[in-house]
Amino acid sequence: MNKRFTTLVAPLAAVLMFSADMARSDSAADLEPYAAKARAAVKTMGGALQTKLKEALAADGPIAAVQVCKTVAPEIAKEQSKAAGMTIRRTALKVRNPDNAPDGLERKVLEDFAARLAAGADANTLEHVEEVTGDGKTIVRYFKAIPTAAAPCLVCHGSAVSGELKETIDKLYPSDQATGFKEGDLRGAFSVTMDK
């Protein structure tokens, strides 16, 4: 390579790299209002679901809580999605309900969350937002990690699930993969899709 060519290419490469970094920064800033809206919707949905689970556990025990997850959780997701004007769902690498299996992007983000958690990240801070274009439409996808809490999560998702509770889970969810978790593990994520 001649010296003149090298002299011209190096500054051009630096400008292009700087421009790409600026575009990423601008893009992240552009998506923050969407992320903020999704965060609020996820907080509302998560709070509503946790309230129902705790009420069921207190009133009738873990078998009732499993029933809440089976019947009430999808209704809460529908109601919150409609109210917020976006689609909100839960997904995981190890699902209980096969309807919650991750799509390709969800799996990629969940695997990234798991790696970051293993490297010492705080699960409560793990989130991801990106713009996706396909079929002539642009959407925003937002993800918020769901850490496994000691209560109420481990009652039905821990290592000691047995007896009548295990039988009920097996009956309602014959393909269940969602046991054996410890406090602090990545239970899954909220996945939000909205129009841009």
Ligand code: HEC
Second form
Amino acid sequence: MNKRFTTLVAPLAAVLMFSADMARSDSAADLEPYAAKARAAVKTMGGALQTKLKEALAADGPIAAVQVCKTVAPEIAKEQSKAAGMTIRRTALKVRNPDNAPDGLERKVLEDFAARLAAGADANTLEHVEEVTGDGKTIVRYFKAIPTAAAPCLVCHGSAVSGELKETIDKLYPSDQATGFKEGDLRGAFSVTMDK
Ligand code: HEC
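Return the form predicted together with the ligand of this protein as a structure block, the form predicted on its own having already been given.
Once more the chain from above appears, this time first in line as the rest of the complex follows.
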């Protein structure tokens, strides 16, 4: 590379890199109010799901609780979505219910969460927010990792799911992929979509 080219281009490249950084941090700050709303809605929905699940497990045991997960989880998602004015769903790389299979961006984010987790990140802090423009409108998509806890998750998502519980799950979900998880694994993510 000749000297004149370097003296011209290097400062220009520095300016361009700097402005790209600025644009990125501006848009992250711009999206934070949306992320804050989504974070709060996900917390409420996660709490409601855990409460129902724990009640069902304590009252009737895991086999009956599978039914509760099947009917109550989608109901809670619908209710919370309506209350918060956004769409909230759960997704995963390995799903029990095929309706929860990830779309392109969800898959990309889940793979990124899994990589960050493997690199030592704390699963409870993994989140991602981005703006998506298409069909003449702009939406905001927010994602929050769902880690696998030992209790109660492994009862139905661990490696030792067997007997009547396994039969019940297989009957309701013939294409179930959501077993074999270990404590601390990425189980999935909440996925939120809202208008900007
Ligand atoms: C009683 C059994 C049971 C327990 C315990 C349980 N799950 Fe599930 N889980 C299910 C069933 C059934 C579904 C499918 C729900 C549906 O049809 O939408 C499911 C679905 C999910 C999904 C949505 C993605 C998918 O695979 O379809 C996530 C995420 C999830 N569970 C996470 C957890 C976590 C985290 C815990 C522990 C806090 C947990 N589950 C405990 C039975 C259980």
